[in-house]
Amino acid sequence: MSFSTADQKYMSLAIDTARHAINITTPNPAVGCVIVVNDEVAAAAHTLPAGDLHAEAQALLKVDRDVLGGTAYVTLEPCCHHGKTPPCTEALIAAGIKRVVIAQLDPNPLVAGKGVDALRAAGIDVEQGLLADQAMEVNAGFFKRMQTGLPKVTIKAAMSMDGRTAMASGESKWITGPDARQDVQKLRARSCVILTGIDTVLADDPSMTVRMSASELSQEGFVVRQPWRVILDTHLRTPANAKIIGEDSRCLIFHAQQVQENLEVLQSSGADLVTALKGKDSIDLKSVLTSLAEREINEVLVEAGATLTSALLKQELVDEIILYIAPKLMGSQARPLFDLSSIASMQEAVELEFTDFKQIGDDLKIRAIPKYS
């Protein structure tokens, strides 16, 4: 389908409007829509936080003419079911929109192609696959979730230039310098769940939470959301007066089959604890990630050590690594990134893909997909 340099124009401006919300809106999906009416802007608006509006609804109230015969640039589908509001497709039909143009289909079940039959037949000429990939970007977490049934799962770690995380000793404060660590902060604040390991709990005591303004963020007028904290923990040995459980947001403990010493203790700290099965000694990964899906948790960040984050490369169900380099060296008895010692050969390597490079402050930032076979 051929689409207009002004199309192109204003779907990009959807897409960033979409990017507004993308801290604020899970479970749902950060969606931007953008009015045009006699090739003029009269609205862009994305979707507020879960119960609130949905993007076109909300463009349509900040609307300042008339937009009879206008067109929708919509980064998703538009909704056509009653769910905690009303449908999306109703709101464009009742507004008198002649043309909608959609980046990206919605994977959910209860749209799925149903917004789009229902805009045509209410004979609104309807366009769709303009600029899919940037918008899919946006919401790649709730995508994989519909159509995987497992959310996306982002590793974060920082590393000297020889790839080393931490000393022998377990010191790591600090690899990186203030710039990196600030950026860091984006990256929790639009995940739903951080997920660590009971080491990184014993070791370092985090609160792993989000240390930044609405305003810092961007996000001004909106509570920062913080997210869940998820330990994997199969013997219960965290500590009920951890920072990561009395922080506020949900903290959930998952655990192996059987394992009753200092369960009432945890639960009674306001941590959820779930068993994850497999034996009483080991933890299903798969399971933990597919628990988190059913909890309509989208986007997961690994922030753990060197044994969770190979373990989810192994069973390949990582999907992002970020990596924040520093320029400094910490010699060959330090910890190393992964723990890959079962590897003894090229063919075995874990081949990545590069996908984005950026210098923040001294360090370097560098983004890569893992390639499966």
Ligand code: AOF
Second form
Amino acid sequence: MSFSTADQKYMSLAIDTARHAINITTPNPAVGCVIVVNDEVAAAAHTLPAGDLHAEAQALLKVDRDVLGGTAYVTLEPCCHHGKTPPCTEALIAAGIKRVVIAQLDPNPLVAGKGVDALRAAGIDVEQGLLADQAMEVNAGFFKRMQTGLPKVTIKAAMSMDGRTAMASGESKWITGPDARQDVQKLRARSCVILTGIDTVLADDPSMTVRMSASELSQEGFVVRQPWRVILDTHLRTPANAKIIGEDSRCLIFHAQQVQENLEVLQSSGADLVTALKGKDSIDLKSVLTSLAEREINEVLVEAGATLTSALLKQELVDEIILYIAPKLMGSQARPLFDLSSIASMQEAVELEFTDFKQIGDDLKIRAIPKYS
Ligand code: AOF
Ligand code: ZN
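Please give the corresponding structure for the form predicted together with the named molecule, as opposed to the form predicted on its own shown earlier.
Full complex below, order starting with the chain above.
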């Protein structure tokens, strides 16, 4: 399939438009749609929060001229099912769109190619695959959940230049500067879940909330969504007044089956208690992630200590690590980033690939993906 320079330009615009919706659409993917008539943009729009209009329907509402014979550039295959909203294929057909250019097919089995078929059956020219990788990156968690039944898992951590995340006493405020900490707020804002462990809850009593405004998050006009908080707490030691339980979002606590102590107190605190697998006295990490995906969670941000992050890494459940590195040395008595003490030879080292780096204030931000065999 060959695409023109104009096609590239309009699909780029559609992807940029979709990016503005990353924080607001979950569990739906953030999609962008640009409608072009006679080489002029008639409308550009993105998906609205779940339950409200999809990108195509919103774009057709916004058009400033007749779009008969026009082209729609859509970052995801238009849906053809009656979900919370009517099918976008029908809206495009009814509007008289002649050509649809799609970046990525929708991995949702309800759609998955059937959207393209419906458009073609109505005589519309459909082309797909333009800027597919960029479009997929916007919805990496949605794609992973649909394709594997697991959410995308990102570990976020801050460390000194000598690889330490807290002093031996546990003191960790603050390793990185205010700009890097503000950047973490953006990571939280796009996540569906912040996952942590009971040790972090007991040590820091964190709230794990988004404290940036809609305009600071470039989502003017839309409510700032608070991600769910999920605590892995085998023996239910979470205090009922822990800040993380909060009232502004759900808090799920995964615990072992036989625990009774503290159960009722925590239930009345507003937290949702979830029992780990039957017959198990510990929490199986993969089944936690599976059950989050069953609850339509696309992206999990892990903000936890070395025990939990290392266990996730050892089980090859991590998709990305986002690391903030502060220009300070905390000394060898301080706590290391990960607890991977079973690694004894170079051959056993966990291999990563750097995908991005930049300076944020005085700190560095590095993104890496583990290379599992
Ligand atoms: C589109 N355009 O902008 C998005 C789509 O429950 P519903 O009706 O909101 O449908 C949700 C599904 O629609 C979602 O799982 C995904 O397959 C697709 N998302 N489709 O045509 C959009 N966000
Ligand atoms: Zn749709």
